[in-house]
Amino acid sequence: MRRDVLLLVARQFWTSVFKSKAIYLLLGLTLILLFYAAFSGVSYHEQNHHRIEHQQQARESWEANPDKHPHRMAHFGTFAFRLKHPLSIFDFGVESFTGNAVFLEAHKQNVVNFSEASYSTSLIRFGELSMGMILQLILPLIVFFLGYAAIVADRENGTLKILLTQGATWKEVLYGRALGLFGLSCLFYLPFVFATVALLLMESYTADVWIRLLVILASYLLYLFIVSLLTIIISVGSKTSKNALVKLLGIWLLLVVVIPRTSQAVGSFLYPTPTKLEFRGAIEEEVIQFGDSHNANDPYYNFIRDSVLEVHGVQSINELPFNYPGFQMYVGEKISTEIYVRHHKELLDQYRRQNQLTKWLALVNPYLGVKGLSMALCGTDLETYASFQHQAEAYRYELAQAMNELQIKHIRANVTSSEGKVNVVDREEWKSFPDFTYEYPTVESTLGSELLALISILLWSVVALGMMNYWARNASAL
């Protein structure tokens, strides 16, 4: 292909597009949507200030406790708040539905509460307007509108014959128009890039955030490249402009509505999940089988008590060199946590099975690929939420066991109650226990979990180029 011919065809396409006032209207509307989405993203992200403040208040409340029995502190508990990822300004993902705070206490695993969706109208189910959503859903429609007649209109008015008879090849015409259309899509895309970078530059972030952003921007650029090529392919393969536009609208509905909704429905049908009540009930039922760690005469723990007495060669727990009720609580916490972690893992695995169909369908649907990759890199997907739950539960368990260890070590052996002001531990003991901090998954692990999405985008780029070459050999000017 000759470079000068490619650029000439692309420039001619740009000239024809900018002759219409529609392009200016579309640019204006896109900028309005961008400003609204950017403002929503900033407002969305500013909730971090409130969460940081609440986390600090929870910590101050924890440290303000006077000297008391460690088990009382274990039940006093604290909160864990999930901060939004810096890139959540770009793609909100499932953040509005997953909750952001959980109360951490001994012997009980509470659910994450306070999702934005629970305090919003049902309109939120249609999706919030984020920059990512505009690029995924609306910009492809604009590209389709700008390029649906790129080839077929020239065939209808005879211009295509003139181009070919003057020495241009089919390959140069197709790729020249595709280059022009891709350039137009970049014209709409660049403001989103500048807006995101500008918002991130307002604060100082780690290299991980900028690497994530670089991958996101590259993936969306490839997505627009695929959409541009697909538009030209449909245009050259259609008999009329009207026919090309109908085909492209049908493809858009299939890719962004029909396939995603159907895959979610099929996934939920094949791998149903229990209700919250059923989930909690199954855990409680299994925990009961292992007895009550608060009951000194529980049959299950009587066996443990007798074994401990035998090992230490004493007849009563009062003769032990440590506080046995604290040890019993330690064992009970370990048992109940293992049961909860197993049930919770099974639940998350079921959700992952539901989503697996959607992930595999990304191989035939680039929209699903870029959407999944965008949410994952922006820290707004299911896996990021699951990592928060895992870290919060690990912190809860460490806190509860730390309090049990204080009871074992510092409370006298003959004390079986946490009542009163005598059997207490100095407040400095729990003030020294670190506060909860959430660590996001690394960019390497995130990309590893979205390998199918990455393959989808790269595969579709190759497929689209292959289809372009096919039509360059088989297209007709008539």
Contents of the next structure:
Amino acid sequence: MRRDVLLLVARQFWTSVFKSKAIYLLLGLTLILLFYAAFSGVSYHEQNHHRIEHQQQARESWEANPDKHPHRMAHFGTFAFRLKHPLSIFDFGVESFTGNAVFLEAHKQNVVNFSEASYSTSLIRFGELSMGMILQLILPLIVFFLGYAAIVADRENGTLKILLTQGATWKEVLYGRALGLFGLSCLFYLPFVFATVALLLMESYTADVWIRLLVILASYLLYLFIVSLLTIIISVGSKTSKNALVKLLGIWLLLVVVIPRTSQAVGSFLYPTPTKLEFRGAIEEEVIQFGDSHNANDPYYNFIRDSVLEVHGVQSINELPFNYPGFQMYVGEKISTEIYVRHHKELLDQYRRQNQLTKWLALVNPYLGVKGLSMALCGTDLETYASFQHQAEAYRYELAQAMNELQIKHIRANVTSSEGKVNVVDREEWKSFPDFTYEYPTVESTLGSELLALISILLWSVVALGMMNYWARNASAL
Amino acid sequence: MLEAVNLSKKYGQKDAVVDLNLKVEKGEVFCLLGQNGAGKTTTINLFLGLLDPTSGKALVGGLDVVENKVSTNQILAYIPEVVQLYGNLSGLENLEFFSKLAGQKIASDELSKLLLEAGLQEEHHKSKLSSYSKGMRQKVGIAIALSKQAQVIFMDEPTSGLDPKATDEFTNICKSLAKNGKSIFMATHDIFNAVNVGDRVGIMNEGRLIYSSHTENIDASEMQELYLKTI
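Instead of the form predicted alone shown above, give the structure for the form predicted in complex with the partner chain, please.
After this comes the whole thing, all chains and molecules, with the earlier chain placed first.
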């Protein structure tokens, strides 16, 4: 391939496209969409300030408690607010459908509440317009529109024969046009890059965020490269321009609507998940079998009490050197948490099985690949949400057990009730328990869990290049 | 300059060109007449290297087209029935692009001269090609061939759809090209124009060259009679 011919063909494609008014209309519309999506992203991200504020208020409220019985503090509880990842301005992912605040208290794993979707109209189910979504769904349509006739129109009107007799090879024509189309798609893509970088620069973020952004931007670039090549491949393989356009629209529908929806439906059918009620019911049913840790005379805990009395060589819990009800609740918390964690893990595993089909399908559908990777790196996917749930539950458990330990250590042995202002612990203890802070999964672990998506994008790039080379050898100008 | 040696092309079981033998010398205009589907365009495509022959050889400048595609492409040019090119670009921009593609680096004023030489008036050089008539587009096609300094020009039904004045202009341009040493191979339905512009005329039917003669030996009405008899 001669570089000058390649660039000449690419430049001619550009010039030809820019002589048409349609390109300016498309660019204008894209910029309006970008503006809207960026604005949505920023206002979406602004919610973080409220969440930080609420988290601080919850903490102040926790610390403002007077001297109290620790078990009352365990039930006073606190809130964990899920902060949005800085990159969620770019891709909203499943954020709108997942809750963002959870009340943390002893013995009880509350659900994460207050999702955007629960306070919005059903329109949100069509998806909010994020920058990522425009790049994933709308930009391919624009590329298809700009490039569907790139080769086939020249064949239809005989210009291709002139191109080839003027000395250009098929490879130069195909790659030249692909380069021109990819260049055009980059022109549409660049404002998104600038907007995202500019919005991120408004606050200072860690290297992790910038590394994530770099991978995201590279993935979208490859995605557009694939879309551009695919457009040229369909154009060269079609008999008429109309045919090429219909094929490309069909491919778009298949990749963006049919395959993702079907894979989700099949996943849900193959791996059904319990309703919220069934899930809670199953946990409670199991927890009940292990008795009531609040009741010092609960038959289930009798064997524990008897063994503790035996070890300490005493007859009654009042003679123990520590507060036994606190100890019993410590054991009870451990048991109920293990049950919850197991059930929750099973539920998440079921969701993961459902999603697994979609993840594997990314190998045949680059849209699924880039979508999965984008959501994961923007911290708006199911796994990130699961990591929040995991960390919130771990914090809740630590909090409950820390209060139980305070009760064991500081409340007299014969005290079985937490009522009143006599059997209390100094309020300074509340401050010594650390506040909840959510740590996002590292970029390494995120990339590890999205390996299939990464492979998909790289594989599709290679496959598309292979198909281009195939057509360069086998295409006909007639 | 141009030679077909036992040239044959089959599409599956169907014969498109059968055992074609012909020569077109330097500065000669050869017009090939025939019905739709007679094999005229297939013959041109074989010479352009866009189709591989089933048997035989197509030679351009003494070189086998199949084995020397790059070299033969350098000395030939092609003008289709309708020169569409890129409607969004002007005639001058189209010419610039196609001449660069052929490896020619020609200054803008030189390109304008070529367009003038091909018969396109200067006021149209910078207008969008989409506003051109068919005849004006043909002239851009000729300018492309001129810019490439092609020795052999293949034309496929170049005068179909042209009005008499435009046809006459086109005929004169072809004659002038031939005078300057270009060999022209023209597939056409236009018997009168073929006899007028061609040095030799051939009739093709079902892939076979069934008649070939110098135009000085036959006039247009005789040719028409012969054509109607033979097909």
